[in-house]
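One chain is shown next in structure tokens, namely the form predicted on its own.
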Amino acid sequence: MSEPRILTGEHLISGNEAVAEGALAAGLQGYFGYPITPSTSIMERVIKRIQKIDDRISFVQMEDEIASITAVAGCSWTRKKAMTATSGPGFSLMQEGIGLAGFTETPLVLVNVMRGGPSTGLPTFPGQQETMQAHFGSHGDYLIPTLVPSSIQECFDFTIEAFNIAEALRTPVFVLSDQIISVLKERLIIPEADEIEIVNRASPSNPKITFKGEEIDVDFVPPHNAFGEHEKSFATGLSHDPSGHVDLSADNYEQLIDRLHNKIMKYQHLMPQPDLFNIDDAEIVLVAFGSTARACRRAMILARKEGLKVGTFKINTLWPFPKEQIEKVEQGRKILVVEMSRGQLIWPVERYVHKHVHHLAYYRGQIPTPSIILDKIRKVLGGDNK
């Protein structure tokens, strides 16, 4: 019995099956993947609904995660749109795959379901220790950008901004889940086919694309010229110019790195941003993303019923770094950074705030508890710096 590609309605799934869904809705046509916990269930949901949906949509359980990611890479260099979805050692053995498909331009997906590490670290247990990998993990400079869902509508809204984002700038993007996330079930309402947006990437031929109402710019995204398309192709891991041919000049490689930067940040505020919870009276104000940001809006909920003037700072996109809203919410304020991780958030944080700032380092294998972040509230406001 076939199924449509869209499941307008409600439903009550887990975060990686919301991510499946969301992954078919904007238009997959290729995935290519190897099963790792937390994240198999994402390769089992597709593979289960693809085969009662009439589209053709290619799928292949690789044999590891190193050739994982360069199919989609090569998939979507056929000008289709293509994922693949891992957990933990798995990102890192995509590392190089990703620095290629980053440097090349390519248009694709990568979900990453964290869990504990390093190592096979625990498996089967949260963790937000990719913070950093995400913007670091491949050698030489680049910017992928990173979007964090905190709830199931936000696995499948997220990864819907992904495929579009992806498309429109010309680039790998990431969802970074977590293992609470991806087997949390919630209510998830998917809308009829024509209110989602779908986008995708420019070619030669219509070099001229939007993403929510603003044309991309040619000199920052340059068309794709996809394989068996128009003229001949070309893509290396060279240094090149914007049709892909080999320059290895000292002023061509700058502009290059330059423009592969600049078009991530021209178009940053097109892309999730962040949530802000009682903001404006707070006197304390928690950073925090994915699942531990349930944790900490439940105990801000608590210590308000305390009197205590708590807000909190929801990230949604991780990478770039939403640096000028950081900036505006800190304002003397103080601030309470709470992660899944030893301390990896709080850079970035820090940074963009030019000062100390308090931190929540939760690297247990569980998501810290509202009772434990209000404890830690609690210290903060009463003159505790430790």
The other form holds:
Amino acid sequence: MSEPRILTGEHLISGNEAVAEGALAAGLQGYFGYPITPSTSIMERVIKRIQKIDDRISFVQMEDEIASITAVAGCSWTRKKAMTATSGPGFSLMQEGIGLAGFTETPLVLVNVMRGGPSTGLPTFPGQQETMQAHFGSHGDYLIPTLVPSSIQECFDFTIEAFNIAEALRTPVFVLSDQIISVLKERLIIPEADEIEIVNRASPSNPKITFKGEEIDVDFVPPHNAFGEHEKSFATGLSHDPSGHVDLSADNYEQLIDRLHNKIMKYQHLMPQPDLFNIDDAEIVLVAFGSTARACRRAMILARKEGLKVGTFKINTLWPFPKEQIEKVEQGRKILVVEMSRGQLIWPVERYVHKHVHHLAYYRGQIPTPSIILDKIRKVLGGDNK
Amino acid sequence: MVSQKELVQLELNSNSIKQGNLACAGCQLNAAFKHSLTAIKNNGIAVVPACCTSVIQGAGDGYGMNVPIMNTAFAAAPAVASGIKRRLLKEGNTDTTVLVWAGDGGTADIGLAALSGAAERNEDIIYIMYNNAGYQNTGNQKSGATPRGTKTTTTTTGKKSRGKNIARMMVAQGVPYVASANSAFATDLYDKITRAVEDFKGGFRYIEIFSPCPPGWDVDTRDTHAMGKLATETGYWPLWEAVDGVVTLSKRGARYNDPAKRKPFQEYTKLQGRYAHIDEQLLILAEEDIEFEWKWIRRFMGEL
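Let me have the form predicted together with its partner chain next, following on from the form predicted on its own.
Below is the whole assembly, all chains and molecules, this chain first.
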């Protein structure tokens, strides 16, 4: 009856199922969720699995998304790894809780399976329209690491990465999947448990932790004073000092906002780096993430058969944006951004690429097929600047 | 009191829900929606949050109903309805019924704050919750109103806690007219909505309709109507009205106040896959919930 937490071996499963397996492998102790298409099957997989695992993993179906994200934050303050998953409208409802979690330096993982928006939009069709919301959705200045898987293996791997980043840097982390990845089934290889790096957050009694071999600087990431471990443990959404106590002074507030930003930027290199293919001789580079990155890769292969020199820049960590890498790649090459949105990914690309950026904005609730992308490549290389 | 024959004629005349909607075979909420729209004589505006109806409405001739519809954010239907009605009243329109038509998830869970807010302001709207006992639109997850002992994809061994009874909460909040209805008792349902429209105009009204769901409850489509009848006949779904906090039993179903007159609960549960393979102790608790509800009813009838 009982099953191991980590299902080492080969599987043929969907993206949502892989996310659930990644979370369990990373040490999930609390799942708080609310049904919404197309994310629901993550929750359903978690329930099925935790009933068979000999561990006291909490699962609670909450009354709405505001409750889900804040219950995750509450659970995390007991030093337990916790997560939720949602889609479109649910992500919007969670925004205040996200800001609270970021400001209180609460480690948690939020998986947002993107569908077409706004409002109810296209519940069962894909979109990539939360690119900017993941960065700027809640009020105030903050930065939340955002990982963007494009395969079933990455759904598993990036979910573990997300928990590790959350723990190492004491921050919420987003995994932005999309409807296509959520239901797509392909091969997943789950390694042996001892081959998976698991990071647990620092505590006052154990302040030194390492992530990918690098020690995390306590001046950037203060150890977590979780509830029940120390006399003074204070989580507040008011401006506070590094120990958590209220301090509304101008200097302290500025330092806090800076530190919360800088701790993410300082360890950006430990987050999944972009995958670059065929860049060296490329005349044009396709920039994409998620399911559209898959279509771009296929378009690149087709284009190369025609003799067109195409490379791809597949983003794996969307925020913080891979600024340095894109700056290197753009030199002497045309850039084509491909996204399932009217224009969101193009914003950061235009910011860091100091020339005209070509754009395939495909917002039809469908993925742009390789042939559509190839057609656009031909046009761009043919001198069409539209 | 409308007769069954009269109701059939009224429904044919009003043609409230046209052909080509996307309801599942055997869906009872759609039958209830038709009775409700007939009762408001198509003179209304329906405010529908995310729920099965927000999918069902879509096909047809543009959309399937003869009233204007506004779809809202999940948590917000009573607030949207308040906005509509307040403005209609300022324009002097007191006739158009503003109807919130929401499922149990959108009412008992995410929409509860907005519901309670509208009730507190005594908004001139009718709020109807059709209770199909879960998030059926997203594939049968439990809601606050899901009854104890039933399986959903998030209560895979049967829900352990008692379902939320929102109608009781509305009585407790002092809503002037609250009623419990059942899609299987169409004339009773029609009369209650008519009463809400005509006799209690001007204030907040709350009606809850029992609406069996064939796929979610794992019930044969041909049994869904019978399922509704059995729910009342076993005492599981009492039919009542509360006016200013005083409960009266509806003519259809008053006799089930006497437990001896009820059919065995198992007759109701055995036709539903969601009650299959559930721990016996849990099913005993689920059965005890029936008397729990009746005790409340008797207390508010003044019998206790």
